[in-house]
Amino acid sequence: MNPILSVARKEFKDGLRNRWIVAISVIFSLLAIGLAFFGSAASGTLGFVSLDSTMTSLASLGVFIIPLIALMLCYDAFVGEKEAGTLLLLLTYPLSKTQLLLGKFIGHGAIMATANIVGFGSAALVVSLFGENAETSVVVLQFARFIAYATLLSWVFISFAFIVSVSVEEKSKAAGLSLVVWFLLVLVFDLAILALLVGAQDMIAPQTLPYLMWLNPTDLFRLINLMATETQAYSGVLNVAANANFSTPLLVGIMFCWILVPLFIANTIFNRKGV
């Protein structure tokens, strides 16, 4: 069997044995179902309101949960193996460091993809069966899009986790740095952009503002999902892209770049470091 696929199969089996897939799937399912039927509680009503509002809310909350889970799943992918003494053993096999990294990425990526499909797919089934005025075909299409974009976002943060994991010598440092990555990209970035817009609005050309969204994969994720709904209720930092003429394939392509570039950086660091 191809060495990359062998490693990927081993990582996926570990995910099954450690109940990662089950736990993540349950979290995603409860999140989606809760938002679909109880997301309107603040307005004094309960029950399914609309699919567009559900998907918008799901994208807004998912951008916090999905990256964090991906980082926590993979932060010890290499440093954990090194501390346990198994990394050196793995590299005694006819297996290059690049093949090991790609195998781990495919395995962890498959774990996140499976969890997304099972978790959000079960929520789509519940909404189709119990949501009032929810057409099954529309629900399936909307959730299928969301699952695809959520999977891409999780792969982005797996790549970031790999950079952290190959760069440090201790799992505790890897865990801390992973939380720093999550904090900077999910929370700090948007605040920094808003502060920049307020403090330097005369120094930035208006036509360049939408491209700031390209600098953060979490904003790309929210923007892609928002473009897939009919309401397109832009809020917060996403307002800078409200009038942008971005196509979904273009934004998806940029998301793939956010996967490949960090993965290339992680591979370069891994190959240059000793075991």
Second form
Amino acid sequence: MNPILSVARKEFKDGLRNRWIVAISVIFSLLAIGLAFFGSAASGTLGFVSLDSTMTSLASLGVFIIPLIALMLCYDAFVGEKEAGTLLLLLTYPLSKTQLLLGKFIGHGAIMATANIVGFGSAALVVSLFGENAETSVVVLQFARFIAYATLLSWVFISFAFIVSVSVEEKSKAAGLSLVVWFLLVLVFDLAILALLVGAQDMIAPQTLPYLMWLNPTDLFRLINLMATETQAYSGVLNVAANANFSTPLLVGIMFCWILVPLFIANTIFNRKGV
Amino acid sequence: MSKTIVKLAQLHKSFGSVNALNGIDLELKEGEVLGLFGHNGAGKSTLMKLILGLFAPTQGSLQVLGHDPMAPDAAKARQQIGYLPENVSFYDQLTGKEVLTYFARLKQINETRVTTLLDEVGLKEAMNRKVKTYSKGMRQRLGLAQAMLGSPKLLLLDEPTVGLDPIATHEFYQSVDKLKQQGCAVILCSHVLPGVERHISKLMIVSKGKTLAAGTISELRQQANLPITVKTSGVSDAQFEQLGLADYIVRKDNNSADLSIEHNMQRTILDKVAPLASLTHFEMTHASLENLYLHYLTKTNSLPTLEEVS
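We have the form predicted alone; now please give the form predicted together with the partner chain.
Now the complete complex, all chains and molecules, led by this one.
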């Protein structure tokens, strides 16, 4: 078997063995079902309201939780094996560092994809069975799209986790740095953009504003999901992109860049580092 | 004519301003077992890592199984190299069999070999248990099985017998002897000196990145010219006096005496003492590996000073 696939297979089996896949699937499923049937509790009603509002709240909560889970899953991918001494051993095998990195990416990527499909897929099933006025074909289509975008977002953060994992020497440092990455991209970035909008309004040409969304994969994720729903309820920082006519394939393409470029950077660092 | 497996010439390696290796020469042929000795930080691990192709030398040339270990075509050579690192902890959540299967796949070796190998290292009964339940010795044996995957042509073992009980150590050396007969070259790094000398064909003592001594044990014994200990029983002081050997006595009991003699006196001692009718015990002991090791390290004053160690 190709060494890349051997590594990928082992990583995926590890994900099954240590219950990561089950745990993440359950979290995703509960999150989606909860939002679908109890999301409207704040406005005084219980039960399924509409698919669009479900998808909107799922996207805005998913943007916090999906990156966090991907980072937690992968921050120790390399530094963990380095601490255990197995990395040194693996590198004496007929296996290049790039092959090892790709194998780990495929394995972890498959773990996240499976959890997304099982977790949100089961939620889709529940919604189409018990949701009033929820037409099965629409539910399936909407959830299938969401699963695809959520998987892309997971892969972006696996790449980020790999950069962290190959750069540091201790597992605890990798965990801390991963949290910093999450904090910066998920929380701080939007605040910074808003501050920029308010404080330096005159210095930025209005037509360049929407492109600021390209700089953050989590905003891209929210934007793609928003474009998939009918409501188009732009909120917060996403307003800057409301008038831009980005096509979905273009945004998906940029998401792929956010997967590949960090992965390339991780590979470069990994290959340069001594053992 | 046996093939050369490892050839190093004037190998230098420095990390920043630290010189880990300062011109090492070595040639290892198939079927040879090299004992590599030196104190911590002497450069043993660096030497092994260079041979494994984990990094490139700063200067000098090295050929491993006919390849430069850093060259892109070295993957084929790596298939034939087995390595047991010091202090490796395998994937705890996996069973012994799963761990070995993973490594076998990476080496493109038929997975049916895994069970046979586990049986050979005595882990057959425990192979379906998780590695985290293994004792230190069992983990070490799993590591050995891993190193022996795919009948290697070159085996690098870093402290292989640490944590093994005497029986397991004996069995381990038997496996090494077997591989040696099949033409495998072995480099053995060890701090546990007793018992090793029967299994190695050459030794090399390194300190501060330099070779202090290299050769077969008997060559080094001759070169070092260390005294030989002769243990006798039943020979009286008067008899030793008579034979002119009283000056060589280093220890005495009621009935027994130990002598320390020069290398070239073996024949004389044998001729003079052996015929004595009262002699009940006679034993000549050559300098042990420890004695040789200490001799070379202290001769060159290269034992690390306290400052260097800390």
